[in-house]
Protein chains: 2
Amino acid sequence: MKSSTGRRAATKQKLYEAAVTLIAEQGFSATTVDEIAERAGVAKGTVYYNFASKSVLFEELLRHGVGLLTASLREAAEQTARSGGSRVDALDAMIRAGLVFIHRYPAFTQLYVAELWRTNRAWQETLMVVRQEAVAVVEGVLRDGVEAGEFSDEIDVSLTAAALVGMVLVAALDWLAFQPERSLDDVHGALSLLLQGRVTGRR
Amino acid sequence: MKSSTGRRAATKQKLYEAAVTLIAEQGFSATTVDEIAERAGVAKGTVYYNFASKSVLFEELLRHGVGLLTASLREAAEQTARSGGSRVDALDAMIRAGLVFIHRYPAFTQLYVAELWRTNRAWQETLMVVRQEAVAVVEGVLRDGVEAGEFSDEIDVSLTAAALVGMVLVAALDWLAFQPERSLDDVHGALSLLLQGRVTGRR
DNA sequence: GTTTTTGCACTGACCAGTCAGTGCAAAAAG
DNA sequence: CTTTTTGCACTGACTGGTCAGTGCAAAAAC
């Protein structure tokens, strides 16, 4: 991919970074192209030289970000499998990978959550595709685990996957927004406990 | 309270209903006051007769909605306690109450999630207050459970509460958006299993 | 010499908020 | 009774401003 090194790619990257924080803070419609250009330190014309429109910039940003996330989740699952960990270990590693990602790209996460369940929007389609990619990684591990007899076969794979994703997402955003002094390990520990059912009494 | 029956209150209610779906679909900034007025079957001036500004309308809408939610969660917890259920039962009842609420007011939930972690916005303060009220109900049950020795004392009350809320929120929104054919009991069942740690193997 | 970026003036659609005025029912004045 | 006044709820045309997107010539980078 030559595009990842050229001058143009560097400009796009600057625009992504400027757009992601502004849109996370204010929302898509409330963020102006002039603001994005200014924060990226670029002329407005450059925005339109690189992207067909404001929406297209946003869609490409979404794809870009979710690409990073799924790669990181997959990596965590594979890494665990390679080093002989169980499926629970794999889920646990994915939870951590999720937390690390959100910690690193909080603005992207905010914006993603804010847009995910919106209907009637131009990028609805993009979001669906991209969501499916991410949730599919979790579903994959759950399904394998059920097949291998490691997880209860009573579980509903897709609902459980959604619930797990939600658990991590909301806990992480809450952590960053309201208790930023906590460590990543604290948060990871709390979620691990919950995942393993050690909240409701048994040891 | 006379205000809950008069002509004016009826108009406000119509405006809330119009605003909630439009803002859930499009976001706050992308929704125009003209649209809200039109959907409510009212002139634009009426919106400004009843609310000082678009933001104020939105803030009052938030307070209104979260009030309903917390009442419903508290009710579920108390009902369980009264009929001699355990804390796990109370959590489970609250999960169900949450699902029922989201099923009934999906638009409100979408809009709440979309705005909750935004910074730099006029209603930031309102959201904080209102969030605290809702999460506090869950935290209360967790704290009581730990004190009573029913939950592990290793748990981190506030992080666990956030994670539980997230689990319900995301699972429910996913249910409504992507698998609406599932029943409430299906979703509740999946979340119960997860809460009780019966996903990762033990019976 | 080709690609990319800049700077800047311009347009036209769109939109939050305003304001003078309407309709109406109940109270006050005659 | 009947006329006039008052206050409330609502109306919709209008205004001042904002913003996505355009056009283009000149400079900079490669």
Second form
Amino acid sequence: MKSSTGRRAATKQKLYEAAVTLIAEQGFSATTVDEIAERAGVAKGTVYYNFASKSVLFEELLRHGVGLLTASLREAAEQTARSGGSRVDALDAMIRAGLVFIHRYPAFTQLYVAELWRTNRAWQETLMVVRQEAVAVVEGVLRDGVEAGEFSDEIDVSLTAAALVGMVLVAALDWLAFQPERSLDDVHGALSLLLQGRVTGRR
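Take the protein just shown as the form predicted together with the DNA and give its structure as the form predicted alone.
Partners and other molecules omitted; one chain follows.
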């Protein structure tokens, strides 16, 4: 039997999934709380019990989704370190983890990328914070690699980290939208080759 905390977490997850699907389909403004409740299979009051407003729900959705992505990137890096892999191996594992996440949550990823370029949203500051948390995981691996002499000290760590995250996001969305016949292994292999050439300078 689930505890009240477990039930509430499950309800929130249903609301997240309903909201992200609807907003991806028809946009934030066109999506109503009634529709979110109906899609989640709960009463309208349940939405307001868990979230003060639709905007708060969406802000928490962004925190939740990017938090999952950040955790998967961090775990990929830590697992590589535990197994004795290099920093390039860690970045490669993070690329794969990012692709796995996006393949699992394509609607959320579309929303996240779209919202990055908007400037008039109430949750803009939150979005910038959670984006930086994800990028910071990649920055940490790059910084460690520079200090260990594995990467050139000429690289711009913050810009390179943002570029790697952006590469995975955009390439994965392109894959899912326009090249869905390709396997995850195929896409990962292509990005892995790009990583090897751009970061380590190998020929």
